[in-house]
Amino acid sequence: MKLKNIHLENYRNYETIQLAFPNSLNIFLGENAQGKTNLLESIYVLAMTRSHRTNNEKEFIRWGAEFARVEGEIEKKERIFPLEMAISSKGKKTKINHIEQRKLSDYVGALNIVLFAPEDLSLVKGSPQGRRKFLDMELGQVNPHYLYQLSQYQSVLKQRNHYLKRIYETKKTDQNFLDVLSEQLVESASHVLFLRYQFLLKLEQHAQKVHQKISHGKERLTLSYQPSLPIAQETTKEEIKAIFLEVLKKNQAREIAKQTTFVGPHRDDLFFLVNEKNVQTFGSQGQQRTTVLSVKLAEIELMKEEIGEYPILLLDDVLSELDDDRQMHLLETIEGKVQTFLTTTSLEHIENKMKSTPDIFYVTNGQIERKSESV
C-alpha cells in the first residue's frame, strides 16, 4: 500500500501544497513548530477521518479560511484511487474515487495506516481511555463491521445516559423503554466485546514474537483484556448478552441515582503483562518503552495478515525516544516493506542505519522543499 502523493489546501499552517512520494523512506526535517506534524497528521485525518491530536476538528482549518481539506491518491492492491477529507462549518466530507461516503465505517479502512509518536509511550501507563481508543482506532481500520457496531454502542449508550438522567430528575421511569434501550445496547456490546477479544488475540501473537526478539528470549509478553463485566474470552455472544442484561437489571436503581452506565466496553482496559507482571505497575521504564514498540510492531504485521498489505507507517519523532537496540529493531522491521513517513529535527538517529535513500523534505514555515539524498 502506497500513499502516491498528498494535496492540502487551507490545512494547519499550509495555505497550498502539493507532494508527490515515488520512495518509500520519506523525511521531514525541520525544527520544532514549523508544520512537520500538521503534515504527518494530515496523513492520519485523511485515514482515518479524524486527529490523533484534537478532537477539536475546527482546528484544521488555516486561520481566516472557511474549510480546510486533504487530498491523496492511494495505490492498494494495484489499483489506484483518489481520497478526500474535507471540513467546513457545515460538518464534514469524505470521498472515495470521488464518490461521497455517508458512513464512516464505509470509509475508514480504504487507507491503512499505523501511528508512532511520543504519547504512545504512555500507552502502557496512560490512562483506560487512551487504550480503548487505541483498540478501536486499529480494529476499527481493518473490520468496519467493528466500526459500525462501536458506533451503534455509542449512540444507544448516549440515549439510555440521557434517560437515566431523566428518571432521576422526574422520578418517573418507563420501564419498557428502558428495557428496549438496554437490549439495544447490550446487542452491539456483544459484537464490540467479540471483536476486541478476537483482535487481542491475534495481536499479541505478532507482539510476543517481536518482543521476545528486543528481550533477546528474556522476557514473554500476554495482553490481558480487563472487562467491566464478569466475561472472559471464550465467553460467546449470547453468553455476553445475557450476563449484560442481568448486570444492568441488578444496577438499575443504582444507575439511575447516578444518571449512568456503570459497565461496558466504555469501561473496559486493557493490560500489559511481562512475564506476567503488570508492566504498567511493576515495569521499568525501559520494558514500558519495549512494550510499546512490540505492539507497534505487531500492529504492521497484524494488518498485513488482515488486508493483504504492509500499512502505511506514521513516525513522529519517535525516534529520538528510542535508544540505539530499539531503533535498529523498528528500522529492520520496515525496510523495504513499508513506506514510511518520518519526522524529526536531526538526522543523527537515522544517519548510517537505513540501506535505501529517503527523499529528504525541508520544512519551514509551512513551506516545503523537496530534496533527495542518502543519509
Second form
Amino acid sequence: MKLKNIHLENYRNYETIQLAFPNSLNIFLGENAQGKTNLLESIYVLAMTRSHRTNNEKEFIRWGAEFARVEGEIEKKERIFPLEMAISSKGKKTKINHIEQRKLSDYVGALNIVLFAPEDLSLVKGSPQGRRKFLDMELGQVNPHYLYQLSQYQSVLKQRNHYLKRIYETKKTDQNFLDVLSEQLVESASHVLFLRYQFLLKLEQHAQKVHQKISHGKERLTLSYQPSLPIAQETTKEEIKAIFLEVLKKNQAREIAKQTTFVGPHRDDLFFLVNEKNVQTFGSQGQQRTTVLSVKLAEIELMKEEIGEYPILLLDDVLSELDDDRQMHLLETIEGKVQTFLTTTSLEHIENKMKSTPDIFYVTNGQIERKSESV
Amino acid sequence: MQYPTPIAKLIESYMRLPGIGAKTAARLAFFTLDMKEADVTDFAKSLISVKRDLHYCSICGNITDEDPCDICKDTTRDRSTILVVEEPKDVMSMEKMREYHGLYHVLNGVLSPMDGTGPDDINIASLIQRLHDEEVTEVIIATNATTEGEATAMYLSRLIKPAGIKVTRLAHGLSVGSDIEYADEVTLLKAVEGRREL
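Rather than the form predicted on its own that you just supplied, could I have the structure of the form predicted in complex with its partner chain?
The complete assembly is shown below, putting the previous chain first.
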C-alpha cells in the first residue's frame, strides 16, 4: 500500500499544501514546534478520521478557518483512488473514491497504517489498561467483528454493574434478571477472549522472529495473555461461557456488596516474557525497548497477512529513542517494502544507515521545502 | 428590552420540546402570534386533549382514548397469540403490516438498569397476569435488536416458558430488498447464524 500524495487545506498550521510521495522513505525534518508531527498526524487522520494526540477534533481546523480537509491518493492492490476526510463545525465527512461514506466502519480500513510514537514505549512498562487498549485497537483494525463484540461486552458490563448497584441499594434481587445479564455478558466475553487469543498467537509468531533477529538469537520473546478467568489458549468458546458463568455465580454475593463485576476481559492483562522472564519487572530498559519494537514490527507483518498488503508506517520521533543497533533493525525491516513517514529533528544518526535515498521535507514554521538527498 | 410575558412564556414552552433551541422557539412563537385565532385554539385543544383524553389501556398498555383499547375489545382477533413490543409506535408499525391478527402487549420501556429501568418499572407484571387469565398459546417477543431489547426478550422467555407457553423471537438479518453487498459484517453474521433450510 502506498500514499501517493497528500493535500491539506486549513489543517492546523497549514493553509494549503500539496506534497507528492513517490519514494518509499519520507523524512519530515525540522526543529521542534514547526509542524512536523502535524503532517504525520494528518496522514493518521486520513486513515482513522481521528487523532492519536487529541480527542478535541476542532483543533484540526486552522485558526479562523471554517473547515479543515485532508485528501490523499492511495495505491492499494494496483488500484489508485482518492480518500478525503473533511471536518467542519457540522461534523466529519469522509469519501472513498469521491463517494461519501456515512459509516465510520466503511471508511476506516481503506488506508491501513501502523503508528509508532514515543508513547508506545510505555506499552511494556505502563498500565494493564494501556495494554488492553493496544489489543483492542490493533485487533479492531483488522477485525470488525471484534469491535462489535467488544462494544456489546462493554455495554452489557455497564448494565450489569448498574443492576448490581440497584440490588445493593434496594436489597432486592431479581435472580432471573441478573442471570440474563450474566448470560449476555458471558456470550460476548467468550467471543472477545477467543479472538484475543487467536490474534496474540499470530502476533507472537511474527514478534518472535523479529525479536530473535534484533537480539542476535540470544533472546526468545513470548506473549502471555493473563486472563482473570481460569481459562487458557485451548479453551473453547462454550467452555469459556460455562467457566465464566460458574465464577459469576460463585462471586454473586461479593459482587453485590462491591457493586461491580470482578472478572472478565475488562480486567485481563498481557505479559511480555523474554527468556521466560517478565520484561515489565525483570527486563532492562533496552530489553523493554526491543520488545516494543518487535511487537510493532510484528504488527506490520500481521497486517500484511490479514489484508494482503503492507500497511503504511508512521514513526513519530521514535528513532531518537532507539540506539544504533535497533535503528538499524528498524530501517532494515522496512526498507524497500513498507512506505514510511518519519519525523526527526536531525539526520545525524540515521543518514549512514539508509540504503535507499529518502525524500527529505524540511519543515520550518508551516513552510515545506523538499529535497532529495543522496546518502 | 425583554419580550412581553405572554410571548416569553410561549418561547419557554416551545423550548421544552426536543430539538428546539432558543432561536427556533422564538420563531415559532412569533409565527403563532400571526396565526388565525381558530387555528391556535385548535392547536391548544389538541395539546390538552392528548394529555386528558389519552390513557394507557388497562389490558395491553397501549395508548388509547377508550379503555380497553380497540384491539383488546375486538372479538374477531386471534386471542391465543400476544405480540410484545417496547413502545406504542411499534404497535402502529405492526398494524401497518396487516398480516398479524393477534393481540399486543406494550411494555412501555425496555430493561436498562443504566437508565434506572428494572423489571418492576415496565409492564411485565400485567403481561404475566394476562397469561394466567387468558388462553394464550404463543408469545411473540418483538423488542428491538439492541442489547437492552435482547436482555428484555431473554428475561421474558425465562418467566413465560416454564408455564408451557411457546415463546418466539423476531428474526434478525438482511432487510428485504437489500443487497448483500451493502450489508455490514455484523448483520451478515446474524443472517448466516439464523439461516433456514429451503
